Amino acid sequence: MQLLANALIAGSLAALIAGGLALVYGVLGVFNMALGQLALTGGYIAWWLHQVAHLSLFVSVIGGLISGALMTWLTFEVFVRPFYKHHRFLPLVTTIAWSMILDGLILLVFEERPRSILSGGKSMIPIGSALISKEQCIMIILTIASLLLFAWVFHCTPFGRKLRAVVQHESAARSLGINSAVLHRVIFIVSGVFAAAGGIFIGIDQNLSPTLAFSLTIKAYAAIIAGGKGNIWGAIICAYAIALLEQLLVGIHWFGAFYVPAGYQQTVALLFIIGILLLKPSGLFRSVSRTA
């Protein structure tokens, strides 16, 4: 039961980041390799506002989300927009460079020490045989609520219909008066807000560390590839599946003889990518495109 609770917590974090990233790939067809660093930026800003500036947790979280949106907007304007029109793989190079710059800046400004947004112990709630903190319950509920809200916007609003039109056929959407350039910018920023929310999730649940950026990015891309590139809901489902596999890997007494060291937990996402590419390269939930 505890393994399932831990998987739900880790999966909610991964789903936030992978969902936003899958949306960007589905609309723009580009990968943002600075995603993990953008997530940490939101988390560290929230930590600074709460622990150093002594603002309330609510204000600090909002500040972290706004900082994530602003940094993502900067990423799009400087490292993505000038390049993706020429070739969709160019932003792969430019965002890798930006991620390395952000790694250095985060290390310089916030140092390598672990940072936690909440100080002190957490109150635990027993659910069956599992223990989960009140903060974790709130974050899981907020994550699911955010995903449901996004689903409503995506499927039931005029903005969502415009977005789906751009995804299906950008040229035809532009001929109908839809400003695809504005939608590209908005979607990219929304992905940054999701990433910042993930960073704040980490800062509240665990500790922030500059070394987390790479693993966050890899898990998000593993979920996207497994779910079918551009399939938002497939990426979210696979994010929860990867989190469950990670918990099972290190939480089970294998063959009654040994436990897998926790350091190997990060390899699950990589093995998951390789396995899916071998068995079904198009992804588990790849949508079939209409040809006529």
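Positions refer to the first chain, counted from 1. Rigid core here is just the name for the largest C-alpha set that superposes within 1.5 Å across the two forms. Keep in mind that this is a model prediction, so the values were computed, not measured. What changes on going to the form predicted in complex with the partner chain:
- Val250 shows a C-alpha shift of 2 Å or greater between the two forms [criterion: core-superposed Cα displacement of 2 Å].
- Here Tyr25 does not count as shifted, since its C-alpha moves by less than 2 Å between the two forms after the core is aligned.
- Remark: with the core as the superposition reference, the CA shift of Ala269 between the two forms reaches 2 Å or more.
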Contents of the next structure:
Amino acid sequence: MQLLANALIAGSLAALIAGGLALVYGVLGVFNMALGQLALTGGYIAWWLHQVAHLSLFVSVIGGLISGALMTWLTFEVFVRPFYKHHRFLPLVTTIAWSMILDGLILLVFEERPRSILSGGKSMIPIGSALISKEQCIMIILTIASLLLFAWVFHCTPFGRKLRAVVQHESAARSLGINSAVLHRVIFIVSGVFAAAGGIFIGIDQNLSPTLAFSLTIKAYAAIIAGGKGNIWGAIICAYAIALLEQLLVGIHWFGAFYVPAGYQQTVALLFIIGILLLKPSGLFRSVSRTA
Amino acid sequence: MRKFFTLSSLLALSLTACGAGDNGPIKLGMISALTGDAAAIGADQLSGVQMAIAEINAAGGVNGRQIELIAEDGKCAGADGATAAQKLVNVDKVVAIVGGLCSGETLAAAPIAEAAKVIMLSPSASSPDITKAGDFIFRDYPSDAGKTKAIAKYFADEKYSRIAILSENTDYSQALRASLKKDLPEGAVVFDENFDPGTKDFRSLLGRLKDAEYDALVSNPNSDGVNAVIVQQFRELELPGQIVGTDTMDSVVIAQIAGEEADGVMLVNVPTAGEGTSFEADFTAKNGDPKSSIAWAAYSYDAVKVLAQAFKAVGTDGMAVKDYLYSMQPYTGVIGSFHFDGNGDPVGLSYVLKKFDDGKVVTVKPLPLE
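How about the form predicted in complex with the partner chain, since we already have the form predicted on its own?
Okay, now the whole complex, with that chain kicking things off.
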């Protein structure tokens, strides 16, 4: 039960970042390697607004999301848009460069020590046999709600239909008068907002440190690759699945005989992905729209 | 004949060029974590070193020569520590290096300094492995071999007989873990897990402690940021038992992040050197509050002062400085009175038990070793 709660916490975090990433990959075919840094930027700005500027938590979180959107917009205009039409691998390099610049900027502006948006104790609520804090509950619910909201937009609105059209066949969609350039920008920014939400999540639940970014990016990529490249639902489900697997690995007394040493927690989860890919090379939930 | 003259005058010229170096500044290298998870400690070390150098230079330098600092970022990592040492030794040609901060970077840099006969004096690396790292490798920070004895003594005093250990997979944490397991009575360790660097989610791992019978958890990561998370999640799960940390627990950052949840956490470390002294007042006037702890600045400050004393006595030749340090009379600095043993480890520095109380780290009692 506690393990399940732990997996929900870790999985919600991973799903926020991976969901946006999968969308960007599905629509633009672009790898954004600076995503972890964008997440941290959102988290750090929310931290700054709350702990230094002493704004209320709600305003700080909104501020973090908006700044995440602005940073992602900047990323798109400067490091992605001029390149991705030439070859969709070009942004891979440009966003790595941008991620390094952002790493340096984060260090410079927010310094090297760990930062926590909400410091101090959290009141724990027992649910069944699991202990979970109020903040964690809210974050899990918000994550799932925003993912559901997104699903509704994606499947039940005209905007979502345009989106799906661009995913399925871009030039055909364009010939029907859909402005794909604008859609690309919107999608990219949405992914940044999701990532910033992930960063804020970390800042509230754990703490932010400048070195965290790369491992965030890697985990998100693991989820989208296992989930079927570009399939947003696959990515989200896999993000939760990987989190659950990681928690189960170290938390369960396997066969009543041994524990998996915690040092292998991430390794075993990634091995599991390799296993999936060996059996289903295109991922658990194959995307009909685009293959790499 | 003319050729000979040209050659010899060239030779003379080059000799004078070399000679001029003896009056130029003394190049002192430094390896510390200027970025990365341990960078709060690195910032305090850098301030401490800069303070010592500024004082020496203001007082006329070492035998009339100014000290010039070249600081490199070892990022608390082996590979970066080695790169930093290569640059300092081969490009800058420093006469000595203060550093590294972490044991991993120090151990990686040590062979490079040793081969070039450049003195390395670490103000914070505590791995027992550094004792045997080389003849030119010194430290003014005690080895973990003594610290784990102090921890074992504390556990024996408190009758904590069942110990859980949670260690990061780094040189420092693993060496401490091995040393602690050696010093604890047989069968005392009931839980012994390692995690990868970068982990910040310990809920499932700590959750297993619910069913384990233990008296104390030794939290043994490589940085204060990770310690803060362990303390928070330990409290969130409402686990019983005492949390005991070491050096990386001795940081105000943990109280800032974990708030009142940090209260009651115990730690065994060297004394908070410099606390309440004029050194601290000078430091704060110049740099503001320490980013991690005044002690890091104090050890670094004394490291520079000891090196300067050696340069003053025997010049900057590596061999001469090495011999001087081994036979040095006890030096009394901010951190106490110490000299070096035959392995370059300090003699005379001891450990104390501290605890978090109302958001501050306070000293409880000394843990003298027999």
